[in-house]
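The chain that follows stands alone, in the form predicted on its own, written as structure tokens.
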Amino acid sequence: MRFEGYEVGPFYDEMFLSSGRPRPGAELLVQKIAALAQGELSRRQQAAEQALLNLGITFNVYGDNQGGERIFPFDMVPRIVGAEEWASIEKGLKQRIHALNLFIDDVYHEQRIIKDGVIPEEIIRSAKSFRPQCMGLNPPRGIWNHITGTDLVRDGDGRMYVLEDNLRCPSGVSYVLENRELMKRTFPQVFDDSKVRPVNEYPSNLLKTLQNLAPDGVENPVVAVLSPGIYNSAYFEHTYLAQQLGVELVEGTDLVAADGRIWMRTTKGFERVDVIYRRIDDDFLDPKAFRADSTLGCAGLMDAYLHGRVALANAPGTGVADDKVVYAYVPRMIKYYLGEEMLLPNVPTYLCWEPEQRQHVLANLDKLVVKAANESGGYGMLVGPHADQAARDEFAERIKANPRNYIAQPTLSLSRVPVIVGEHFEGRHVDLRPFILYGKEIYVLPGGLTRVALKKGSLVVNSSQGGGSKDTWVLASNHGT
């Protein structure tokens, strides 16, 4: 399987140069494809989607009708970063969470941000996520974002952008441990002779991240990971961190607040849990505080947080900076925090909720982006260009509607990487979600998830709309070498 007759244009291609060749650090992987026998990598893919089924290795899809779980397609062609690119893009995630977490911090404390004019007060108070209830609270170690899933794409101009930030319970992060593996096994020799920088450390530094929370005077925290359970898209995600990490996986109903502490039924009584690394929502995390009706958190969790005896990761309140619309305010977050100019660059936003870029955005449907402030998954969201008239129409009189509530943005010339169709090469296009963990210092994964549209043309990633992932490999040094 060779890759003569792939298509390198009109995209950047993340694994070749638009001459042909092989982007620098890249040749080992094409050279080694190139050489396998026919219908090789074909059964290497068989093999490798019938390991993910075997492992359990699945995700949920809501109001699906045919059964709901499947295998989150994976691609066995993996997706390159050299060793310089990657050094540029870590310094800049990191100037981006550090500012994102002072942030958050001014928000619930003196909004010294609104009192100085830099972001709009109605923006802050009128944001979904942003929580009253956690007005004055101060986390522990003062971090509120603990782990953080933030989106980059590549433009046609070969530059890196942020496309979103996810800090309430981004997920995927499983996929990339487990895509790493299937590579290792499948490329051994040319995995090792690349110097692949290994993503294997990261349930060790989330366990160092969340124990780095404990209260004060404990010695070995006692970690758990908060489910919904097992009818989340995210289920597996769940199951498998806690495995990693060595601790327990629970749901609501598995704790009880009593004497002012957090404690987890066992099969030998009850047991103090110190730090609970939460997958679910705010909303869903204690009825005594947030919404009444739910069944998925525990009464009296947020009682017992507020008074420091158990610690969650991440902070409840956390979820204002991933409203889309405060997202366009990041940069001038990092100007106004630290004094920086933005490293890793925001893509361009229109903000609805301000009449003339309102105006512009509404005569501009036909070649523009329009996202709900608060949706994700890919859904909410209208691709101008690949819309019909309709709905363009419908997009138009919902932003008339509620402005507030959507942003756009110019439709990205999404790179591409090579993927297995058949037996041949075509390209799709990617995005890529690093993880970042916010303990004693700031660690970003060597890499991250790398989601692909396996739909041809797509510029949709979410495994929910037909996407699926690939391994990334950041190189130890460049080349390869």
Contents of the next structure:
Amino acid sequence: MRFEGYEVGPFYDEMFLSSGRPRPGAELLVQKIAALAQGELSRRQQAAEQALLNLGITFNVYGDNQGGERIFPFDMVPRIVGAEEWASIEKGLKQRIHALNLFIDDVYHEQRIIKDGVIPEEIIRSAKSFRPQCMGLNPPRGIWNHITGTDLVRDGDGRMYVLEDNLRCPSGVSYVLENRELMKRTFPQVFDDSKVRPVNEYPSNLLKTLQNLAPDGVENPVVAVLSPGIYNSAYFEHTYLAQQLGVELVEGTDLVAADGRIWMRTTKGFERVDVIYRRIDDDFLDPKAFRADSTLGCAGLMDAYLHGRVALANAPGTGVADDKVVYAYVPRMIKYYLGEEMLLPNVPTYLCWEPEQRQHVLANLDKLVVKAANESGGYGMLVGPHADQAARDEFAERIKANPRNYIAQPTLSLSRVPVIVGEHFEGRHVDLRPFILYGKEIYVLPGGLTRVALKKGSLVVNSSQGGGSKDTWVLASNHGT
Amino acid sequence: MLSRVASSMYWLARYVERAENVARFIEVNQNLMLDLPDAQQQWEPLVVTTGDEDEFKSRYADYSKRNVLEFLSFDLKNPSSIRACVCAARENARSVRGNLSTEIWEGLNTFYLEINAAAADPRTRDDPQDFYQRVKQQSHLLVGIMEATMSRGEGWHFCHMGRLLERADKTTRILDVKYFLLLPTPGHVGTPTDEVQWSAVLRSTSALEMYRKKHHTILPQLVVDFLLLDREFPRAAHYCLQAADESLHAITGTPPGTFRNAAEQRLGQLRAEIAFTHVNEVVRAGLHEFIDGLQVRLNLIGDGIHESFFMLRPHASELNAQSMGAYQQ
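Follow the form predicted on its own with the form predicted in complex with the partner chain, if you could.
Up next: the whole complex, starting with the chain shown before.
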């Protein structure tokens, strides 16, 4: 299958230069794909999709009555990240995660950053994900954000920007691991000589990160993954991770608090749990501490946690750094805590709660992307240039009614990658979600989840909104020229 | 093993077995009809023996072949239909994927996708024989994958026990179809027609060859003996009870022949009773009545398993009490 006729267009293309030549590092892959017989790539593409369906690698779509389960579409052409670029991304992410952890710890203790006038108190107090229950909390080893998924995008200028931080229950890592397996299974020959950095050390690193949190004196900690159950959109990932870690996948009803500890109900009585990788939001963790109507968590869990009898990853309250208004302060945070300049820049962000900036946003809704401070998954978002006047007017009203809850960013010219459309390639916009573990040290999984907006021209890459994914290749060294 | 996981393993195996047996059910009736060319088609007994008459009547006008097959095969509102069973098995499997090999999950998921495709294809209704054949094959395939890829730990034993208890129940129900089927005249009992019908029952339980090896000629009493009381044929109720009992004791570690909970007691009692029952007693008591009694006992065993292993105990004060110790002699 040939790339002849493939249009880079006015965008930054991840695979090709504007001259149409492959980028350094992508030559070998382009050659290999070009050498395939006509139809070969799309045949393998279909085989891969069938394999996904048979393996039940699906996600649930909320509000969809057509069975609700879909495969997360997968495009066979990998996205390549060069060795040098990756090294600088990795460095930037480590810096960011380090600062964010210091910030969260500060927010729930002395709040020096507020007292020193770097972040207004109002912003913290009004963040929906701020948990007053966590004031004074000392999580094991002083770590709050054990698992983070940070969304990166590349603008037309070729620079990588941090679009948002996901510090609560970021999902997608299972697709990173599965996509790689799928590529090896359906298209093994492309790996020859490609020097792609492996991703399969993630599960054992995750397990170590979790074991690192075990209460003192526990030799062989019992780790469990806590899931809301099969109707959750990320359920596949929960089962997958539990399986990869070799730990029990539990639901709230499997757990019981007694004697200050947390236990699992088993066929042979109760078994103690030491570390819980929870994939449910703070609100639902414990009806005694948070939302009383939650049936997903375990009553008494927070109490056991606060007494150090069980560990939770991520720590409750971590979401305060996930707020999109707080995000805008991350550059200042890095400077404040680390005395460093930010290595990976933020996307310029307008805060609607500041009157001047709000005026600017309202006057330029047709050029900006507006996001609710507390939503994720592509919900609660307005892409100004692609919206009609009615939608823009509606958002203007929402912003005026609750300015704290909205931020706006310029509409980026997201970079594109070639995807298979029938028997040819077309460019589609992408982002990248690397996964970062904070254990004894900070570890960044090489690559991460490349999400593609499969709809022509679309900028929304979320799986719930028609996004797909690609295998992400971080090269061990830049080979070829 | 988590109680919830044990429960899902048990039910996923039960549901697959149930789907297979519905296919066998339909097959036995189909066979009986084919061998009885001048008799009027009778599809009502299939619904009657499964005890779902009210459910059926509320949605279907009559007991036509098409209606009955739709109800038993594809109707998602009928929780015992093949499709509903396979969906339920898959839901259970999804919630315990970490305890299943990839091959089992993939096998079950493929089964599910195939059934949905068959249900959506109008050709399946016109010529459903292949479909029932596939259901049996897929079920056998899954059992084989489990045999070949699962450690013989608690999970396997819960699956095994669930499957065999389900099978014991369904074999008795297949025998019952013959009871409900009206012969052209009472004089037909013991005639060639009758013999043809009993062989159809044997064929539908995949028992014909094994039966012939053992008993050679087809006599009603011996067929009943083979399908209920045989200790070697894997679809015979007695065999199923023995094997389920062994798995139950493997789970608990209670020595064979003793009991420490309701499930062990009830299953042990029934197993012993069947072991010491002569087929003449079954006939004297009435086959249908005997089967009814057996089914009630099997339900009680199911309840016992639920209480002993799956029920989420409401009080944490039981924490230190061994769950098995709660039910003592």
